[in-house]
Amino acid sequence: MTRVDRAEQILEHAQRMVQVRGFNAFSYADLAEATGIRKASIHYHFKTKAQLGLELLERYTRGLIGALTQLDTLPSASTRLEGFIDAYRQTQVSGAICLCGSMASDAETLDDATREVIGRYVRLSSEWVEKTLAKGVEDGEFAPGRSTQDAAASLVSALQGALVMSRATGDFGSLDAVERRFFESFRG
């Protein structure tokens, strides 16, 4: 296995860590017991948690820069939206919640850097949706009048939310009615 599939397999096993039990709630202890990889070896790849926490996000970052591009090359505004809602469902169909609302949840123990890049995480997703929602009315796909800055910034807040109580509550209706609301009030 080279260094880069042994980081990969790290990351990948901390990030299912992470938006199942959350950030603080795992140790590198831990990620060895689920790689077979010692413990030297992935302080050798990521020196701290710290380090390890920021790249798990700027990753998850890309693949979501990596998802929007993939979503834009839909026919419409609606199918865009829908496969992005689509894409927390599958979240919520693993059993995980979104690495950035779970590592969110500890933003008080964690570093400037790494609130940086959940904002940003935020920040990207907030915004795509308002550029889609925007060409959506402008395409006549939806009806003028509410605040696509507004709507976009409830609508990710509410997936987020949903994820969390879906957890919760083991209701994966959630998602549903924040999709089916969502598109109501814009479609009105």
The other form holds:
2 protein chains.
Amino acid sequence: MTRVDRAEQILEHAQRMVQVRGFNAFSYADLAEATGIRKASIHYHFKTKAQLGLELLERYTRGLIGALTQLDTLPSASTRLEGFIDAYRQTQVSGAICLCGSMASDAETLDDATREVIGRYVRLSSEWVEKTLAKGVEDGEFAPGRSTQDAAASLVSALQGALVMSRATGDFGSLDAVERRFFESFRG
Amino acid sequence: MTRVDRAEQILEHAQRMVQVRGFNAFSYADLAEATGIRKASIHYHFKTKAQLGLELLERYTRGLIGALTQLDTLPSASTRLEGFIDAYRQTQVSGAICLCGSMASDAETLDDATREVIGRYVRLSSEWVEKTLAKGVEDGEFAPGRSTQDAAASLVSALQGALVMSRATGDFGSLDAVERRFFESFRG
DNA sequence: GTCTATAACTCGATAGAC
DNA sequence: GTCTATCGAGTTATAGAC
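Structure of the form predicted in complex with the DNA, given the form predicted alone:
Then the entire complex follows, led off by the chain already shown.
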């Protein structure tokens, strides 16, 4: 297997493990078992676990940017925002939480560079929602009056929280509640 | 030191560590250093780490029930809800996240009994908010029309998420945004 | 209750052969 | 690129003295 393919395979498994179990609850031994190569070979691709975590987040952020670019091609602000929320729903039904939400929980055990990428992901999300919301208001699709900035920050927090809570309660309904309240507040 | 005092002291330190670093990122050695006794003595009070985690959550839930009972003595629904949100703000400024939010992130590494207590905590919170909101509407303090159940589930998710996100971004403003939007939606 | 000592294991990481 | 082998440190947990 080529270097990039193998690295990609490792990142794929590692991401899933972080999203399901947490960054401090999986090991190179787990990755070795999942990929079918030995621990030492994982170190060849990712020298340290901290480095693996950083590349995981950078890759995840690239994925976000790609997804948002895709969503931007949709015709209305509401369909774009529905698509955004749907991505969280997909994460939820797969039994995972957001990679950044998971790593933010362990933030104090990570280095500054890694924490910075998490912050950037959250800001990117929030700013995209705010921009999309403002466009919707501008186009007359949404009712004006509410703060688009507060709405964006609230939505991102609520979606992140809903994923974490639903895994503990087994109740997936809070994500729907978040979505309903979000759109309700911009109804004319 | 008596048995109960020592156990209480250990729980106090352990809770802080879980809220700041995560359940899988602190050890009996850390607790030994914090309390000034040896690792083996910690095991005398809490046989296993899983047992410590369970007792941590049960104690935290008792704290919630006590706090909600206190809040129920306040004169209006809005002051009660402000008090509820303020508790999250205090957690935030102390650099921590909710104990249940932290452990919910590691939920897949915990046993069923422990997960159950987390779920109970979330349900208790959400039901109290819903009840308080409904009372406010009934008393004419809040405008009717919105689903109190959706609002409660959204608020709890958003507060939990805001704590996690703010630690990664360094921006404490999302909690204020959540609060403003929550009360805004019930304004006449 | 708290101690010392240690078992049994897992962790991230490295050296060096192929 | 992947392997075997191993290091040193950390982990939870227990036995038994005081």
